[in-house]
Amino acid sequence: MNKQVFGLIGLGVMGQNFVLNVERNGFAAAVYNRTAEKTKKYVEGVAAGKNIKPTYTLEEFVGALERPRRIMLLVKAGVPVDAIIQQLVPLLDKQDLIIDGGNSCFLDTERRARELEARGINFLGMGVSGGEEGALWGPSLMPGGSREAYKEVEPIMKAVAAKAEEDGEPCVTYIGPGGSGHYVKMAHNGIEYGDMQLIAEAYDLLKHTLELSAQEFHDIFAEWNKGELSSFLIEVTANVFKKMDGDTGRPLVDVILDKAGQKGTGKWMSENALDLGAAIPTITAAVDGRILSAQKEERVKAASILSGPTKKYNGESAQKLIDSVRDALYASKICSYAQGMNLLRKASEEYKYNLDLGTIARIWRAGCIIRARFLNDITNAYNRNKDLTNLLVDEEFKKAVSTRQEAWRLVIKCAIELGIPMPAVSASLAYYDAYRSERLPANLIQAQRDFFGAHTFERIDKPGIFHADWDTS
């Protein structure tokens, strides 16, 4: 009896679509879901007539797979992943492979990899980006764990991954050991937070200053998508403005409540950046932005109590401001990605992941949420210098920012004068200004710390560690 090549547990929309992708690319699959009704509905519906075998117990599921078994989990991160693994392991043989394709914390992935390795079971933590459509037609995949384990599924993953338009290369590569795959996915999601917040701030400033219609916003973002900002998120934003609400006849975006949700990966990235001593202020500002947005009731009350500027915009022409916002958005985006890539560099050193940053940018070119033309420039920057400390010091990115500086500062000045919050754009500029400063005021902070806590300091004129008697002049 022929066995199935690939198994998947978890038939949410992502799981259903991923298996259809696997089967469409020539790999027979078996599926299992905790709820039997969902499995039955799936194989009798969109999976009908396809080489996808339904199973209704874990024993039946495991028995349907050829050895070594290749099993992917697409279940909710956290306790559900541990629960499924605990049920699976007694049914598996040595060298069988479990792949966690959910948004798990990389530290959980590190633990699971150690525990399963001790039992002779292979394990990959694989970031999957692209949403429901990506799962079906080609996601960006970020597998981390044992290199030998990855080889077991490499042909499958290369087949199902998105293909870059420029060269047809599959958007998947072996990332590194341990939890590196989920770490890179966490960084991807944090950069995604930054991108989305920057775009929202650009929209907010133009909305308040120029009072543009939804159609005008559609036209602006569609135009931006033809140039250096060309990306999935800019394209999505342009399309958002076309959707009308059936109940009110207004643009749907105007009737959506201004409370943004989050699933934790952005927060994890900010927390980990603090642990590693990496500055990612744009991404952290984006996380803060979502937290503040969730405080809707408090903000409504505060709006009736707190005042801001009352002046109206009477600055540059509408087109000049629109062009300036575009330039500020692009410069801020460069800073956001610079922060994300720098965190990856630090994590690679700290966790011994040996990450190839140029290759990571390359596999984000298609399939994933942050796919963009801009990622080719990042790959090229690391190809020019694999030891690049920060994207900002790459010659091409340096030019891109310097030529947009005037517009960038004009936009933030405008926002401040009108009382329009642009925390992520402002954080990007502050990061740029701090990074390019030969001397920062940390000398005063060190003096303060030594004054009240004898924390010592270094000097600019001679080596050593010093402490001053601050009570004497």
Ligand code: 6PG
Contents of the next structure:
Amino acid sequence: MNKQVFGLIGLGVMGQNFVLNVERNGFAAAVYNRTAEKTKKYVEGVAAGKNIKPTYTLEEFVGALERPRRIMLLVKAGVPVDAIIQQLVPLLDKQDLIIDGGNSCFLDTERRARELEARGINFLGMGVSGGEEGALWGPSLMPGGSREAYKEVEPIMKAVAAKAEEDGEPCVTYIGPGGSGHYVKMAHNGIEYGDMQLIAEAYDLLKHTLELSAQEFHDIFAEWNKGELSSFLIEVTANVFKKMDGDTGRPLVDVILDKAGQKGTGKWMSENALDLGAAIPTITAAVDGRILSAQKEERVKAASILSGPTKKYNGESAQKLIDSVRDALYASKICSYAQGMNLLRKASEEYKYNLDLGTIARIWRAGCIIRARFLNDITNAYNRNKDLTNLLVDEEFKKAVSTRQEAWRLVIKCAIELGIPMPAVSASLAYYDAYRSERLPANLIQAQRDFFGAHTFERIDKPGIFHADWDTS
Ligand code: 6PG
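Could you switch over to the form predicted in complex with the ligand, since the one displayed so far is the form predicted on its own?
Then the entire complex follows, led off by the chain already shown.
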């Protein structure tokens, strides 16, 4: 009997759709889920009549697959991944391959890769981005682990991945060893947090200044989606404003509680950036923004205690402000991606991932949540100079930011005057201003450190390490 070429464990929506995608592309699949009813419902429902074999025990699942087996896990990150690996491994043969397609922490992936390698089992930690739709019609895939193991599934992954509009290239590439695939996915998600926060701040400023309706917001974002901001998240935002709430007849967005959730990938990125000594202030501001938003009860109380400016907006014309916010958003976005790419560069050195930043930008062009026209510009910047130290110093991005600088500062001034928080937009501008500063006030910090702790300092006029006797003037 012919065996199936691809196995998937975990029939959540992502898993269900991913298998449909695999099968549609001509690969016979076997599926297993912890609860049998889900498997049954799936194969009798959307998967009916397709070459997708249901299995109800792990033994049956493993037995249904051709060797070396290709098994992908799409289960909740954390303990469930270890649990399923533990059950699976005794049933596998050497050279079989396990792919973890969840949002696992890259450090867990490093550990699992080591443990499995010691037992002769191949392992890939693969970032999968694009949500339910992406899983079904083409996600962006970020596989990391052994290159040979990736070769075993490369044809399948190339077939199921999203294809970039510009050149039809599949949005998947071998990322690098160990946990690099999940590392890159983590960075993708942190950048996703940054994009979402920046968009939310743009909305907030326009809402408070111009008191726009949901329809007007829809029109603005739809318009922005035609230009340099053109991206999945701007498109999603435009569409959000169209949705009305059946219960109240109001725009749904207006009745949604202002408490943002998070599953941890953005936070991991900020933690890791601190560990590696990389500055990612825009992304960290986005994580902080979610944390502050979640403290709703505290904020409601504080709102009745603390005061801010009371004046109303009476600045530029509505159109000028809208255009300025668009420019501020784009300039901030460039800073955010510059930070994200920088962190990848640092991680590549630190963990010996050997990441190709231009190629990573290329596989984010379609399928994933941060897909955007702008990713082509990043790819082009790395094509111009593969060792680019920071996107901001690329000729094109330098121009893009400097032509928007005035608008960017105007927007932040307006936010400060009116007391509207724009932490990510402000952090982006501060990053830009710090990065372009030949001299920062760290000389004073060094003096303070040496003053109270004899931490020493360097001088601008001669080499060496110095300590001053601060008691004598
Ligand atoms: C993707 C997304 C996805 C992520 C969600 C929710 O690339 O498809 O990044 O993997 O899980 O966007 O993330 P939070 O719950 O942390 O917002």
